[in-house]
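First comes one chain, alone, set out as structure tokens in the form predicted alone.
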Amino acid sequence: MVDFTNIKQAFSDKSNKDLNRAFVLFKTISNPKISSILTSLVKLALLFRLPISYFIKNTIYKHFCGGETIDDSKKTINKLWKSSIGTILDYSAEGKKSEDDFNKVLKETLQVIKESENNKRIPFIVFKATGLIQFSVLEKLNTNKKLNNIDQNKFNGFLDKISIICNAAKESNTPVLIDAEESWIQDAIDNIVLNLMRAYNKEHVMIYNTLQFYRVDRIKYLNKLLEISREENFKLGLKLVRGAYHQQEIERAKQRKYPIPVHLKKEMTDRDFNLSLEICIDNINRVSICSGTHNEESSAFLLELMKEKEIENNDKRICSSQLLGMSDNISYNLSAENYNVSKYVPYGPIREVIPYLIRRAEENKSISGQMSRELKSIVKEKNRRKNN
């Protein structure tokens, strides 16, 4: 079994300078008050267009991002690949609303696809639906509202962009991960991705949807997808995650007085995530999965399931993924034992990526246990190096 406590392996490609920067960063993020103050200051600086790019670039950006462009990110891609870890390049400019912005995301996604062709270092490409269309249009679709002519044209353009991406990905033989978003637009996204899987996943898996198991209905939806795929004879691609919008989901449900769509106890999310792994491995001839988790117990559970079913470590239907700069003890130790591993590597212009980094910082405030584990690992490795 993989030893996730092997920190020497986990930090094998990190310099002392890298470790010191990571220590300061996680120490800051793990303190809710300091983290909130800094996040607010960054938001103000953005609002007033203050010159903060240099500070951001040499702290949080350097730790969590690959670079400003695909070419800038190649140093990170190559560094990860030395440990046989793939890179999922994610153009992470968020909160955009104009057609020019959406076309920019399309262009960047196509460039990543071109870079991925015949390149094992980039095993997947990824995009978010809201990177290609206004949130409001998806929200209308989610509630089955009839679109006006303007919104219908936007939606048609959105479908055209997705078709361009998926056809290019098929040509380069690079699978596509489509990220999950807020529950009040996710049904619309699910329907679109289901149709893509019907079209592209006949022979092998090209399209992956993302299921967030903090949602109370996702196990039911997973079983429904399996039933549909059996009846219609196509394969499922699924990225399994716990979820990224927990507090937003609770607050919106309370404000609008509808049933809270997410688990209120972490234990229930953990249960459903692990159950999803079990269901998928039981149906591995029909499903390919990307297990996106920073949880050691779930990572170990997946390995146990694979062993029980006598599935090879590097079976192409199963991979694990973590964010760049987090849970290296999982990523590097899995890779060392010949499991398929990739890191999500955000990239993009510094000021464009700051909203993404703020969201990550705000998410991380709610997972203090994870931050504590990161810190303990870093301190342990610093001490190990000091004593050797």
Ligand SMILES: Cc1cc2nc3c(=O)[nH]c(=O)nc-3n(C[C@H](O)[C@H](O)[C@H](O)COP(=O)(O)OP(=O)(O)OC[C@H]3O[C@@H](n4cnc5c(N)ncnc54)[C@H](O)[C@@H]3O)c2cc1C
Given for the second form:
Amino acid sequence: MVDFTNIKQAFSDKSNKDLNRAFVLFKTISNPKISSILTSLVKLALLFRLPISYFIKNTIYKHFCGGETIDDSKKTINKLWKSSIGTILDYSAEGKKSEDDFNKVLKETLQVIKESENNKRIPFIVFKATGLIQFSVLEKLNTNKKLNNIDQNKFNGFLDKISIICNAAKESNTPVLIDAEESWIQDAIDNIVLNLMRAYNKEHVMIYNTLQFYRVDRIKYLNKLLEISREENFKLGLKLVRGAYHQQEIERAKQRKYPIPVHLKKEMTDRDFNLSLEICIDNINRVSICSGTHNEESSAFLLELMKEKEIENNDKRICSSQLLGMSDNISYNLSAENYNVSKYVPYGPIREVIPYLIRRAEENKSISGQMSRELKSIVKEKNRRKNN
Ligand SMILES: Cc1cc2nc3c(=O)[nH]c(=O)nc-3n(C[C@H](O)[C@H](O)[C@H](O)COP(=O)(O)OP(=O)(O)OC[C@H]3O[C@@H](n4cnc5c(N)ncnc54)[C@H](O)[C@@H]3O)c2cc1C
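Please move on to the form predicted in complex with the ligand, as the form predicted alone is already shown.
Let's see the whole complex now, leading with the same chain.
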């Protein structure tokens, strides 16, 4: 079995300088008070367009992002590949509203596809639906509201963009991951991606939808997808995650007085995530998966299931993925044992990436005075190096 506590392996490509920088970063963001103050300052600086880029670029951005452009990110891509870890370049543009912004995302995504051609270093490409269309249009579609002419045009433009991306990805033979978002737009996304899977996943898997197992209905949806794919004879591609919008899901449901769509106990999310792994591995001839998690137990459980079914470590249908700068103990130890591993590597102009960075900071805040998972690993490795 893979030893996720092998910290030496996890930090094998980090110099002492890298490690010290990561230590100062995680020590700072893990302090809830300092982290909140810094987050508020950054938001204010953004609002008043203050020059904070230099500071962010050399601290949190350097740790969690590839660079401002694809070319800037090549250093990170090559470094990861030295440890046989692939890169999923994620152009960070969130909450965009204008057609110019959506065209920019389309252009970047096509550029990444071009870069991925015959390039093992970039095994997948990824996009978010809300990077290509206004959130509000997806929200209307989700409630089956009839779109007015303006929205219908926007929606047609969105479908065109998706089709351009999927055709280009097919040409360069790079599978496409489509991220999952808030439940109140997700049905609309699911329906579109299901149709893409019907069209592109006939022989092998090109399109992956994302299922969030904090949602109470996702095991049922997974079983339904399996049934449809069996009946209509196409393959499923699924990125399995726990889900990133837990608090927002609860708050909105309470405000609008509809049943909360997510589990309220962490154990229930863990149970459904692991159950999804079991269901997918049982149906591995029909489903390809990307297990997107920083959870060691789930990562180890996937390996157990693969062993039980005598599936090879580097079976093309199974991949694990973590975010750049997080859970290197999982990524590096898995790849050392020949499992398929990729890191999400966000890139883009610093100001655009700030919402992503704020989420990373919030995720790594210490809870009830305990060291965060990342900080614990860094401290352990610093001590190991000191004693050697
Ligand atoms: C490669 C990759 C791709 C991703 N893509 C997406 C994506 O497309 N869409 C998306 O939404 N997220 C995505 N995520 C984020 C993911 O959904 C999780 O938020 C994040 O990975 C933390 O979960 P974990 O599995 O690593 O494990 P853990 O740290 O063990 O679990 C934390 C998660 O458990 C759940 N949780 C926390 N508290 C509770 C509670 N009280 N009750 C029930 N559940 C709870 C939440 O989902 C929380 O994020 C991605 C993550 C990775 C690594």
